[in-house]
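Below, in structure tokens: the form predicted alone, a single chain.
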Amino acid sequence: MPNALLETRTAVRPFAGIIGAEVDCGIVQQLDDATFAELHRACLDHLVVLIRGQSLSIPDLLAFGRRFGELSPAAPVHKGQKPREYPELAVISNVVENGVAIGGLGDGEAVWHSDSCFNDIPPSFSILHSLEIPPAGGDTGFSNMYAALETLPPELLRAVRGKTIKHDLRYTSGGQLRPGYTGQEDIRTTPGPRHPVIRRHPDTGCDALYLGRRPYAVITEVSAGESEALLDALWAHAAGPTLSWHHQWRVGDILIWDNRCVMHRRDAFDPASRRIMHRTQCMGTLPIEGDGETAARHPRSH
């Protein structure tokens, strides 16, 4: 009979708490199909996966990302961004060279969000590789949206079942107003998708909260006042400390997270420090509505 331990090619160490795991799988450029399958399974099981000590060129990172699925073109993260040699790569950085920002999203705090929720089809996995990090700050937090739904008070669950959130397309990921908008428009009438508040994951079959971003979002089935009150209650719950884990970066880290069931945020850091990250993202699928009751419970939701 085959030895199951010998067949396992990865070491998966779940973090204490409710989300995340560190995975030892060797050099990611050299993963065979069986080892990659174990890594992919770890991403679905633990929502966020950390791989330490990796050195990837841009083509290496994109090739690694493609193993998770078709890559999405990276949205511009600052105004005036020039055409890029690698359209699927986003440079996340505060560094300015010769008066030109090499990337975007700067050095300030990034509040809780799911990536590109303002797209009709948001990304599935995000893959972020650290090249330079500041001596302090810039930590990234992740929150388990399976668990957020599982622990939602019953009256709040009843209030959001069957509801959708309209996500604001007027602003870029960097918070900048897109051309053609003033910022004074009524979001209920501007372009942007509506996604279910309770979302069923296409691979795990489990339900999770899907909130996207707080600014300018609106629940379309209720009045403006009811929407604000309901969103405030959802966000107060989903951003709670018991649902999250925060990562302190090292050079060479790779973090992979699942935007379909995870929110994340970033701490601010000293603007005089350098931080350079490379990110790629995989195409997702159109969000499917869940009900928060009939789906299987995810193992890390409780």
Contents of the next structure:
Amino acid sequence: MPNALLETRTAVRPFAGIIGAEVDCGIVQQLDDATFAELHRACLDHLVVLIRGQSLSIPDLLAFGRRFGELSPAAPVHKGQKPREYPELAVISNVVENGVAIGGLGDGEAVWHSDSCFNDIPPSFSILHSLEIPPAGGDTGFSNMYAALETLPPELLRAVRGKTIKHDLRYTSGGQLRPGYTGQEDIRTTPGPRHPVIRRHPDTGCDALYLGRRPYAVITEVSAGESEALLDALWAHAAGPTLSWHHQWRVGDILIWDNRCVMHRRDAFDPASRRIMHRTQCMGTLPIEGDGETAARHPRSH
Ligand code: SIN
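Please supply the coordinates for the form predicted together with ligand SIN, as a counterpart to the form predicted alone shown previously.
Below, the chain from earlier opens the complete complex, with every other chain and molecule after it.
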């Protein structure tokens, strides 16, 4: 029913399936607190939120990100990179100017992952804004990890309850070895945190599967062989098509996703075309363990 409040509040349109919603909230630089609270609620309720038709400068994007929480510094793109004017901005791009890549992740496929799982305190929300997109390819997919846990076969749930994954800091999300490592080190002793495989979301109170990324990971409580078998089974389940939604970008889109309960991936695209995105991330909290049994079920997990 129309009323005066609708002019300043959001319209939330959930996507078919089990993840994602488009939110109309007006110009994000101008959100009042009540409207922002609705947008934030939509992010918790739908895991990934799309806002179309925005045009944010870098300071605008960082200011918008700060409304979700303190921002984390972005990882350097190049070895020896000079300090940047905006340390909390990551440029995601394949564009090379004067022989130097302006951003990270290039034009290849980015396999399923949760952002910066190799940090002790991984980010909560990631916010990605599209400035230039290729004519084809470069879609980004998102997968619901509440639902992945909810639909896990009982024997697999029993096998992972109480287990942790060691997330290996040696490798970047793009698969590059960080300086100072050879790749031959024993993953069980390399730097990087151990996070619970079943993670309780601090805001929703619901449990989700928290896998991070398939390479550079090991379940520490079992043998190397058992860890591989368990991770293979978990990933075959969690990366299945029924849990995910893929986004075809338009210039001006903003996607906000919650790394505590979502994994994402990106399709490759033609290296001759240009793709430029700006991303910022909010500081999360130390992952806490869930048991996949006693927590509330997330409404979009079934
Ligand atoms: C990312 O993995 O954070 C970037 C995703 C994308 O480039 O679409």
